[in-house]
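Only one chain comes next, encoded as structure tokens, the form predicted alone.
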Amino acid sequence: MARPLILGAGPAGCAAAVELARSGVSPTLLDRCATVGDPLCGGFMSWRTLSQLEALGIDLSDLGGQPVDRLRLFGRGTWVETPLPRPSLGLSRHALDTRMRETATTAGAQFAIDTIRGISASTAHGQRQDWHGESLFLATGKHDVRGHSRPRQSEDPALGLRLRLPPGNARRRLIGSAIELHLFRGGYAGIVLQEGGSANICLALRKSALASAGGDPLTLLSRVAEDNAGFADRLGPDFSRARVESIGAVPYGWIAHETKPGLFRLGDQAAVIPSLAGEGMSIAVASGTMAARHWLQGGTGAAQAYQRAFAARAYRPVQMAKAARVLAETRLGAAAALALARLLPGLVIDLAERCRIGRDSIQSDRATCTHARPC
């Protein structure tokens, strides 16, 4: 059977390329940066994200990353805080994607650097050169590639904006070991210490609500700050100073259902889950180790059959977090989110357990897995 191509080093093609690799398989894993960046998106590590990547044999213990293990919601001049479940942790994309590219390798995968421009049948169009596979993992993350795109046809988009401030003794002190969410009308910002004590702080917001702010992210941040204090004393005086990213027009809520024969469809080209769930390298981890299995059970011919099987376990919880999120984006349900969460706590972690793909349903794979390769 021809070698898999996964296109996309990220926490998808990486966990795919592990699976495969200690299974016997040396996939191409194909990205176009052969040095590792620090993506926007995903820099808090879930209870079950640690828990997948366990069962991977990757060890983040050593990276230094931020403890964490309660979460802090916040509204207009209130906040709550609750207990997570089990402990997850703050860390850079940097870190993690650095990890899982080492392990990937280690274990066999065929490393190797292009920028793909678009996809016919089984070959991915190269800025080099063309790569043949009959199986080919899509794991590009927010970046369609051209003819695989996936719809963008809100009338108000979400968009993401993220700056990381510098270690300091206040923001410490403020945010501990606590992962944040930050209310605001048409939004919400995630705040968490990362490696070193930096604050990684992520925004997910409207498109109107940028525009109302004349487009200018420091504009916007300034107006959250002015009916937040708290988010206002975790920006600090110098918050302007910093570089702030942004990434448009992200699908919130969107599955694949289907897919194209031999095309395997990984992390958000698979599903796009809101970010307020905490729960994107989950679903990354998830889609690939699952692709991964099901390859192995069942070869090229095995995409639909592995996309149609994720979706449904994806639906549950990208339906939750769709709701959350649009609970969230308004004044009303914020403050009723907040009142919700300090009356009835253990609503707050119902609906996070609720909000993540079960971890029993990724490792049922395994048990059924009869391909001639060990699982």
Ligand SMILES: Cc1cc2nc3c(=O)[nH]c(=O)nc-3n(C[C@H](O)[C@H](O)[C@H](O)COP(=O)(O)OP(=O)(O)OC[C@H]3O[C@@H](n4cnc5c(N)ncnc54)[C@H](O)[C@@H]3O)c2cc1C
Second form
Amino acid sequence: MARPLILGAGPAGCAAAVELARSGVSPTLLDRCATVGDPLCGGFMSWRTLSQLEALGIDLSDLGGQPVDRLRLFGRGTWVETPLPRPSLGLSRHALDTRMRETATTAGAQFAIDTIRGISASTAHGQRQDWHGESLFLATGKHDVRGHSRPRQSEDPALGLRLRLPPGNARRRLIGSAIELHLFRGGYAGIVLQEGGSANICLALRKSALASAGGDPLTLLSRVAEDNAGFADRLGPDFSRARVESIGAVPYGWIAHETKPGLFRLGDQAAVIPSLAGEGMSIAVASGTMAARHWLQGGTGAAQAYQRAFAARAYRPVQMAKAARVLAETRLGAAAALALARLLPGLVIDLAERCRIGRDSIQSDRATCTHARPC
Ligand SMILES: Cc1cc2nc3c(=O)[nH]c(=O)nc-3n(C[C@H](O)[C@H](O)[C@H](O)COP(=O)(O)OP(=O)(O)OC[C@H]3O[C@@H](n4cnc5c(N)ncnc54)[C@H](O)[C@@H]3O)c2cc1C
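Moving on from the form predicted alone, kindly provide the form predicted in complex with the ligand as a structure.
Okay, now the whole complex, with that chain kicking things off.
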């Protein structure tokens, strides 16, 4: 059987590559970028993400990430704090994706560079060449390829914005070991410290919320700060000098229930959990690992079974995160969420657990693998 071709070397593609390569199959891992940039992301690695990476043999402890052990929730004029169930991490995507790529290639994946423009049957059409593979693992994340786009029709689509603020004692003292969620009408801003002490500030919001600030991210940030003194303290006086990156039309809540023959959809191409939950990377790693295990057991023909099984596994966390998002983005809902969190902190932790992806029912046969599959 021909070796799988993995399109996209983010967390999902790399997880699949590691699982396959460690089972004796050497996949081709293809990405449009030769070197890892710093993709737009909240940079919060949940306890579940960390345990899944650990199961893949990926250790992040030497990368200087910021330990995170508490959740701080901010609303209008009020905030509440609660411990997380297990240790988590603030880490840049540059550090994570670099480590994952290195692990995949060291394990035996062949890395190649090309930008995929479209897929037809078992061929991925790249800018440089056509790539043929009986089994294609689609892991291009936030970016769709022609013929396989995710639905994006929404009256008020979701956007992502990110700015990185330099290390400073004041911010370090204020944020410390927390993942902070600052709720505002139409969205939220997540703040976490990362390696080197810089603060990653990532907003997920409705397009209408940005439009109400004249379409200008800096005006929006100032308005959120006017309403929320804690957010203003974290932004500091110099935030307007920071570069604001953006991403449009994020199809939060979408899940792939079906696929085409031989096409395994992974990560954000399989399920898009609202980022408020901080579980997107976990879903990416879980889907990559699960797709690889299905392929190892059933080959190309296992694509549909994998897709359905993964959709079922992702359903509950995605629905829970959707409900949390709807609640958090209205003034009344946010106020109610904060009041509840103050009264019953256990409820917040329970919700946070319910937004996590569950365990894979297909066990890895790596321990007993005799490398019987041809590469
Ligand atoms: C605003 C926002 C904040 C978020 N915050 C968090 C958070 O704090 N914690 C968390 O766990 N999750 C978070 N997420 C979700 C998380 O970023 C994604 O779920 C995760 O990155 C998905 O991983 P992936 O491997 O599927 O895709 P990606 O990370 O998008 O990786 C895709 C890879 O494919 C490559 N690629 C893309 N197109 C092509 C092409 N045409 N040809 C070749 N290569 C291509 C890219 O270069 C990239 O390397 C957030 C998402 C958003 C929108």
